[in-house]
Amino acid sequence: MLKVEGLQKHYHHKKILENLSFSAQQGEIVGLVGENGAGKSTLLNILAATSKATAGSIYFNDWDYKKDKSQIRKHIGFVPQDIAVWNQLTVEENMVFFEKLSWQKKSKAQLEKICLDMRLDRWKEPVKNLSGGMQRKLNLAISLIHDPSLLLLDEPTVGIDLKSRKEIGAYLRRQATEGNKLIIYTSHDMDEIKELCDRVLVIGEDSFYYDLLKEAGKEVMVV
């Protein structure tokens, strides 16, 4: 279980994320939405263990993130914006690359099953030679490696076609139903939004988000 509990988070006389508070179960897949700025990224940062809150405290599970950090990083998968890859690389030599820096180790055959179970099946290919989606199925399957239970995603489908968006939702899917694990997702595509995930938090002020969603049925919270 992830509780945040009065985050705050400031740069400088900035503030980008005040007073929010949430809690989520192992299990579901979270969407956090909210206009540009928002404060989105800051949060997944924070949540990740990257980036420190100015205020609030964090618990996963039975772990404090400002005393047990280490221990919770063990147990996060993060995949940023940007596709972080070698392209230079296969998908085998990136998959075996990442698993000798991860604290789980995994054979080779392990690797492979998950990026075949996402339908990533150009294991001998280049990088610099895939299609943005499988690109996009690499960067999430490097965070999986270490098999997390907390997995934050930012934008982790942006600017790919439409099959490569329905297979990662499924595999998405299997993974909190099937893995237990705690997605918290966030996508500008209010469609993918609606079909993926259990509930929704709103980020801002703004309430454009909170009534499309509130119309189609969603759980919604402003945080």
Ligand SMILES: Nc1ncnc2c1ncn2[C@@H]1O[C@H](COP(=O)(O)OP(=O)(O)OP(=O)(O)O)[C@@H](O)[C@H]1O
Contents of the next structure:
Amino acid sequence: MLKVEGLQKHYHHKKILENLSFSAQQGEIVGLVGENGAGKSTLLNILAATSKATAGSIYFNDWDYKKDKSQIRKHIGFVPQDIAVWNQLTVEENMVFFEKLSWQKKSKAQLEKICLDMRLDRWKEPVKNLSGGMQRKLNLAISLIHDPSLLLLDEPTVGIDLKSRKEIGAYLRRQATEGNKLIIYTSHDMDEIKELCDRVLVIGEDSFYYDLLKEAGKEVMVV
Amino acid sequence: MKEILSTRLLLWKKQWLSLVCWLLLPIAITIGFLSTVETVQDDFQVPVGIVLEDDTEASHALFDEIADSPLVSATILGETEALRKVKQHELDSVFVIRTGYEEQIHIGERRDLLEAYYTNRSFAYRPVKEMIVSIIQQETGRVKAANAVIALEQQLQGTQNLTVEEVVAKSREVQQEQDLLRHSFRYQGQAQAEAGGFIQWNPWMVWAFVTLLMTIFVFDWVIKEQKASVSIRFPFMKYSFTFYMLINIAIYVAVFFIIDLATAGLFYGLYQESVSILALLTLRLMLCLFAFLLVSIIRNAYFSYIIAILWTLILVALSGAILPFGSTETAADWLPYVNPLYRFLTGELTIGWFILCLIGMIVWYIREEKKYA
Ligand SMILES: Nc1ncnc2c1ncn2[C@@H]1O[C@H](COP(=O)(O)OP(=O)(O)OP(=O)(O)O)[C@@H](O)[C@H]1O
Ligand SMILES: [Mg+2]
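For comparison with the form predicted on its own, would you give the structure of this protein in the form predicted in complex with this ligand?
The next block holds the full complex; its first chain is the one shown before.
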């Protein structure tokens, strides 16, 4: 369980996040929306324990972000907004590369299964020959090697065709329910948010997203 | 650790050919350069005739030394034949070693030992003459020094009550007078200026400059891997990005050093030039840390290539490799500080620059670790 209380983030004197509080359970998919520059990536980085909050407290499974950072990070799967893979290596080599450095040992068959589960089947293909959608899938697959229980995804489906997006969506849903993971992800695609998320957090003052999602019958919360 | 090595092998698999090329290039360039220089110098050998009026051990020794010079090809001739050949410009010049050469040398007299013939087309007469004169000077200097030592010894035996201070004072005096204890400083890497301006290249000098450049080139992996944006994944992995980098630097040091050892064996076989393994190791450590810090600061592959090339050229010029007649005596004071290769080139351990780079590494490590702490 993730619990955020009174979270603030200031860059110098610029206030990005103000007094943000929410909590989320394992098995949930929580959407994070807001206009460009609202602070979605900022929040995800704080939840990933790679950036410090200016004030407030965060707990994950009773681990305090202020004290147990390295413990928390072991359980986090972070999918960066920019694709972070080795372009010159194949899909297989990328998976093996990050498996070597990961907290968990995985066999090649297990690694290949992660990819196949999200329909990434070009195992021997160099990444630079892959389509954008395939690269996004690999970007996600690498983050899952160590079986994280908290998955943080920063626009994981940007620039992907509808079919691949559906495949990734279905995969995330299975990860949440079957794998009992908590998934928090950002997207600018409201259709995707509506379809996939159990709950939505709107960052920022404006009511645009709130109204839009409320109308669609979503559980929405402005934070 | 083992895991990091296996990830490195994965990346190397994609570029092993270029990696091997970069690693072997210093050897190839050194051998190529030395053999080119040799051929060029062979083509420029000046034909000189030597007439040995004085047929003694000393005069033959003089001839051998002249013949050893890469500048000249010397032949012993009779006087008539030699003069005919000079006139026909078959020989650049002729030097007659006069009767009594050996005796004169032994009494430390160096006038009228030599007679020379040349024509208005003898372009190399002067440098060759200077070379021979300097050999003779060396010879007479040695004799003088020996005489001084003998005199000193006799004096010591006669007066047992000489004090240490007196001996030291005397030896100082002798040193000043006779240049007896002149400290002959050979800069290992320095292109040695042989008489007449021909250069004896030391393979390790050529190699050191090339390997400096190549190390920086090879270390562009640092830039590529920082740019690959995969570093963002490391907080969630077993090893921090800084530790991963550190181990990789160690891996590169090891690979470079293996090649360095092979180079040492090769140069010994080819040129009979030996090198201290420890000097080589400290140089290699320093070079890798230096290259790493340089590319980490510059963070741009092409820009760091340019800096590397410019800097190497400046160092080459500073070291007097291009200008062998430069004032190395005065340069020697500050050269060790600005030239990281200096210690190695003088056959010493590269300690100062290594420590400097080590401090740089520690600063880098602390800063990077803080970033994700
Ligand atoms: N390191 C930083 N220093 C100062 N300001 C920053 C820094 N990082 C982000 N910001 C600012 O914080 C605000 C929020 O940025 P953030 O990237 O979190 O927005 P976002 O909601 O993810 O936007 P987008 O939808 O474009 O991805 C922006 O105004 C940005 O300029
Ligand atoms: Mg963002």
